[in-house]
Amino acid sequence: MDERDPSTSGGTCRLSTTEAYHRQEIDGLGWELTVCNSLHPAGTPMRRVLEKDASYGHLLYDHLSRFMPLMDMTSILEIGAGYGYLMKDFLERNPGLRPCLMDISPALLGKQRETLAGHDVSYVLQDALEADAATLQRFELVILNENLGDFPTAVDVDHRVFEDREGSGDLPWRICRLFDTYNLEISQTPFNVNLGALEMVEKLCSSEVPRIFIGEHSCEAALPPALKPYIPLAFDGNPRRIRLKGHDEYTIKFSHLRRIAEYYGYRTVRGPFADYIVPNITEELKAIFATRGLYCDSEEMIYHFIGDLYEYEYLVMMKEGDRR
């Protein structure tokens, strides 16, 4: 079901969802180069432009260890784990982990089993939005990496949603409840709302999961001044549609997610992926910026990859009192 389906219109907005695609159609991620997959395996072009030549999961594990006692943990839930590379890296750092992977896609869950064969990992085929609090409370850390953009998004929302709430349908009611409860700012209309992402963070925080990590495309990201002349990225604070094979994703409004986390008493840390995937700005890399990677495929990949390190943001959420 996608945003053109009139059954989801709700009168003043409509819902874009990737559920049918991930349940029935997807057979792999080869056409969708995530940041995590860009750094796998060793020897990929993107690794040679980093200050530390390492995989995504190793870099993230080291970064999160600054904020939480990962070596003391055993129970971690990763929602939407792709090919399982991130969790494989976490297990290399900490073999004592007993992770659980939850996914809506039978095909991707199969890929994860292949990647993590031989490890003590449990797998759950389920929509994370339908997980109950008792299930979520079992975990010391929940990870959602590069997948919140796949969660349902309310598209082309206008102020009529907030003016006529009675009898307007389930979708407008869900939007109004979130904006009222968490005092979320209303953008100029029409605008898009990361409805599923907001509801997922609400579910995790209201279940009192002690630690949460989210990483995804942001609609509020900022480039360092030195890179602005070379990377034409513009962010207006409105979740942007990304057309992909068989489905649409939307960038994430991280300020909304942060507002929900802080409502429930979480301490938060937010920043670009470049905080832990640090590019080494050499003369060679400056030359790639200047040409925008037009002279060979590997340089074009590097050019777009560096842009992603700033377009993607992360949000770490920790219950107050959980300090290193």
Ligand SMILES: C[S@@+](CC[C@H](N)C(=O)[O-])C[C@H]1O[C@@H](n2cnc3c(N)ncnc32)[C@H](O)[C@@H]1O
The other form holds:
Amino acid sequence: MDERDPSTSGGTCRLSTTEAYHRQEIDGLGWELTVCNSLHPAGTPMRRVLEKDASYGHLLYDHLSRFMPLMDMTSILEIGAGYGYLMKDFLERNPGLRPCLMDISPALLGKQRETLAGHDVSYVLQDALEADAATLQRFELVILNENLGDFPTAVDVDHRVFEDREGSGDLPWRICRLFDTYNLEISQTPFNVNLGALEMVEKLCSSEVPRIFIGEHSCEAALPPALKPYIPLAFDGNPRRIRLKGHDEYTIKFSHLRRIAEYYGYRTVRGPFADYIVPNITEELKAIFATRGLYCDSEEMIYHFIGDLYEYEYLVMMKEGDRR
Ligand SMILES: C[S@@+](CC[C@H](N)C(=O)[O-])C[C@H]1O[C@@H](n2cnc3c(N)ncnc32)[C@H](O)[C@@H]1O
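What would you give as the form predicted in complex with the named molecule, now that the form predicted on its own is on the page?
Shown next: the complete complex, the earlier chain at its head.
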């Protein structure tokens, strides 16, 4: 999955991709418990510790409805929908939706068809990075939930990439173009760049999709002070490698995505998943924090889940003045 870029001289730079894994190997997400799947079905331990006992799509629908008229929409594109649970919830709330699901994985597209059987849904087997502007423009809202970390990431990039541009290969050129165009700042070196995520957001924004939602692991998240003693998470602003079965993901530098959206004139709202998946901090939950969930499996799952609610961020991008 990691390819050395032979064209890079001097500095190091390589591209990590999950394309082959998603196209050929994946047969399900069982080992990779997304926040969305953690809240499915009813009765899972994680729902018990929330202020509102509901599945992910319902909680997200309520949250997005604060910013946009979801009830009036018909055309939504969801990219990388996994098992399709989010869209099932959206269809329960607005049966008038005519969603399109685009995915790089034939196996997961098959799962989505099973989950959404009986609904008027269209399916596209495609790498979203190859979607054209005319296709994307047709949608009132595009959703990317927990998948931009799978998109290609430039890894171990150092400053020399910016110094020796002439004659440099495709990968350094793509990085320099994004940093120059959007005036992205460089933190430490070497650093990692969410190349595919940045190019995807650029593609959506330059196509003038009116509304975009992104949710993913962040490398810039912050824990509330009350949880800091219990959850040992540190965020240094550099996309972090997450090793998973058969592939690596990288956390997302949301400030870079937001910079691109603002360049194209989008209004943005950003925050942790905990803004809409609100934990109910009871004495029982405090006891689970204090023991770090070590006493039983369900408590351990809850402990990690609560950490995820702050480690995952969302970004809503709106081109026009929806403010409800
Ligand atoms: C970790 S799963 C998340 C699934 C679901 N959104 C959820 O939150 O449970 C990532 C999804 O993105 C898809 N995916 C990864 N890279 C993609 C790409 N380049 N284009 C389209 N889909 C992609 C995968 O096949 C999978 O369905």
